[in-house]
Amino acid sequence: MSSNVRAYNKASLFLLLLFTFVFSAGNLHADYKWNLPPGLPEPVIPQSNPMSVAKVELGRHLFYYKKLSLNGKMACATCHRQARAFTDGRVTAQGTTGEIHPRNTPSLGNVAYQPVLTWAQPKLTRLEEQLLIPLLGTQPVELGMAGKKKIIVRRLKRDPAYHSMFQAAFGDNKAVSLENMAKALASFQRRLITANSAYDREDLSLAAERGAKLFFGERLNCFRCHPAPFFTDSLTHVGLGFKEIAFHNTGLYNLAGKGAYPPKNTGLHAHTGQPEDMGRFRTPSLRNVAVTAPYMHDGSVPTLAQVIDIYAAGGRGPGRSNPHKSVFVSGFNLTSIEKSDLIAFLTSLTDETFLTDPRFSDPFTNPLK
């Protein structure tokens, strides 16, 4: 980066900053305004880290800082790419030092509606829990932080454009914190709401609208664990009377012919030990599926297509006959054109503005105007 984009970054910063400062001064506690797509419920928030738009700025700036990780090269947005609706487009992830992890990433559009987080992990229900995993977790190496949490500390504290941003988010001069940074950053992924497709807009193609009345129809029963608005079965959010969680097992593999998933993969059963939730992990939401391949909870299905092949039949190879596969995994006949027409409105649940969002978008080199 050259010493004059440099310059540009840290004016753009400073006045970003100064601007959030005086607005959010002596109102930190003001009303936050979701303007949310039509629809679509409120998020439910911990009264413990309220939402407010100086906090979602630090963790928008948070989310793309490399000096999060041990060697600075990566930062969350590494892994979380806006344009692959915040997926990374391997087949696993991959971690600062190279270790390739076991599973896929999970898209973060509307992140802030999902009641547990990660593929497998039922306990796991808070974003800023969630954020210490990546960060200071071993098993496997990601951003490679662990043992280091006063270190993290002490480079934002020594950033003065990252102090004030603290200050203005929390109001308080010990404002810098491990503590905040995960309710900042928290934060902003709950801003990642993502509703505003050709289906949301109702402009759906000849071929989608045939695909609609497929993925909504009893021959296939899609809809029965990724029911719209957000198309999948583990949601909450305010006005629902309890969370909604289920983990599913697709029919993937079947080790030894005896319902087994490759170690490393067991799911839900890593986390309880109970056999039948062997291979059972949270169901993924759809939107945005076109751009977030390769797909399953291992990465381990290139493309759309091949993913509705293995629906059709019921499971992939052995897994057909896992004793453990969900009940609506059972196949289907499918023709080649009802097979487009299932992927033309699969398709049409990309929300371009969503990829495109500068609210989003990496602030060291597209800074708000």
Second form
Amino acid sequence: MSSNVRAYNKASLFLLLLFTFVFSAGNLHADYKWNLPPGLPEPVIPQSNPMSVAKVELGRHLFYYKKLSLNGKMACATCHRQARAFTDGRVTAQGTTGEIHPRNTPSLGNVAYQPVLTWAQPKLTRLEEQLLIPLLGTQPVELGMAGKKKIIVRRLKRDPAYHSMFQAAFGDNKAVSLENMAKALASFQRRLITANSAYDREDLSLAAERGAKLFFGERLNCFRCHPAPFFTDSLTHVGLGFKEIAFHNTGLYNLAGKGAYPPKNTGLHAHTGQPEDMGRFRTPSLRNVAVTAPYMHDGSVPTLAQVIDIYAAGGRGPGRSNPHKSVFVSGFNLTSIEKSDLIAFLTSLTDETFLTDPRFSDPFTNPLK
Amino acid sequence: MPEGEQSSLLVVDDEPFNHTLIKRLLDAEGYADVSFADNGRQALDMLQESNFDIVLLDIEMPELNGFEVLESIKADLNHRHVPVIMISGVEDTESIAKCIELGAEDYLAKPFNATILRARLGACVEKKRLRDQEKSHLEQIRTEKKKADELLTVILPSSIASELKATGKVQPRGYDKVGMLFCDIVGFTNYCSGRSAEEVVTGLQTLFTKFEEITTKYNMEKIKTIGDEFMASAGLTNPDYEPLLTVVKCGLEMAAAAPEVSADWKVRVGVHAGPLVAGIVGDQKYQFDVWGDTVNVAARMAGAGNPGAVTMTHDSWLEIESECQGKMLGKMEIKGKGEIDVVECTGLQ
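Switching forms now, from the form predicted on its own to the form predicted together with its partner chain, please provide the structure.
Below is the whole assembly, all chains and molecules, this chain first.
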């Protein structure tokens, strides 16, 4: 736990220095067209980093840029794969040096609407900051560029294509910088909006319709923590009075009968030290959940059927009596048919266009135009 | 249940024993029109040959399994809307999820339970009924629209009709030189008395149909008919560099054609060429029309002429005399223009 905190603190110290002079750049492209599906609110965009088409496109080129890693073999996209809604299919992530991350790679779909980032870091609120963790972090090593900031900038400057994309996005000759890289990556990720599933199109199969009734019903209570339209209770958007931030303990562990979670994955507790925060994690969105297995913060549940079994039992094994468990995870009876219906519904949250949208795809194998 | 009786079902299952079982259950529910396929390939063939309202499809089959059959059905534009209910094992949640993802409407777990079978099929029939209703409603709207469009091109010159369809309106516009033709029947009132209305209308219809043929031949536009009067133009929506000559030729042909249609019909034709304004009047019922001196003069010429001839002003005559035969009719008072020499053309040279 302490190592985690230290990594986080190191990053935030660096950020403090960074952001004092970073987020003061002018507003180059004021009117960005989101073209959001009807009914979807606009995400909140920091004033210091307004959206622009050029930034999003540069961000895409950075997201898939393998030279952002120490050995040139890994990009953000290596762990965040489009076909899996920007997850990696692994139990927990593995960095460029082979080091295993303690947590499962979350989807980046609709990340623009997240008031707090990652599984449980209450103070990490900006995408511009978050990406410095995989880039420069050492606990664990992900892209492995700690202490190599100059190398990153040099690599980017040397590539004429990137040089001109930076200029197009930020409009001056000294545009290639770590700060601008962070802005562009953040802009690209904010663009990753997913809201075109069978559920959104109101085209549910009969099985999925029955599943929806279960999901939104009082017996199962899924909607309490996974409310539509984002299917998470962690939410911010333009026009929302206050950010909705929630962390829950869903009764997955209960080490030594004391309510504890495994040491590297104690959730909110790692940041607050409050006993009641043990095992509390941010509710993941369930959009595209059928393609993001395995599940939970540590990837410890392989299938949706098993996730449902755990909720039906009111937790997993001894976790069921975890004292910090949410009252909404108290178990219910479910027939095997109902289980299939619920899975049919969860499957209908998959947005095929999002998984194949060329604007979000690898620009090196799939260039636009 | 009557809904069920009308629906045709295709059951795809490789177990003959299941056929019997399913048949008995479906019989009990009133589904009389049930066909069976032993494997996926046969099912796809049967789907090509006849229409089914619902397909019940087993997941586990040798050769072509349920997933593959489902994918083929959903990839076929003609059959993708046929609802498919998968037959699966009870605990087979992964497969069920996959089928729903591939577009299956629902699933039935083995062993079959009559209550659930009834509910699933009932819901499926109902959903399909609603969908079909919606579809036929859309189709109805589409055919009505097509009919209206067709009607539009009958009433309006086609270029005007396309503009109206595309933009919802037609800008009135001025033309520099359009040939106008008026043709009316001599002694129409006399003709009408002593004949039944039906006879009159049929006669007129035959005559005007003939006139339309002639105008079409000359690439002219029929503007409208008013009672016994037929009105057409040259060079309005179809380009014509000698619109006056065109309307004269057309007029001569009409005059010659009328007695052929019926010995009683004699027509007189008036023509003129010059600038005019054309456009659409009306909002609900469109009427294409033309306005201006040119139109008025042509109408007056028709009234002034003799049966079987084409009448025009002397100025017009000078334009076409090299091609035509004719004779002076004398002077005539025309509103706003004073006394004008009028010529009648009796044939081509």
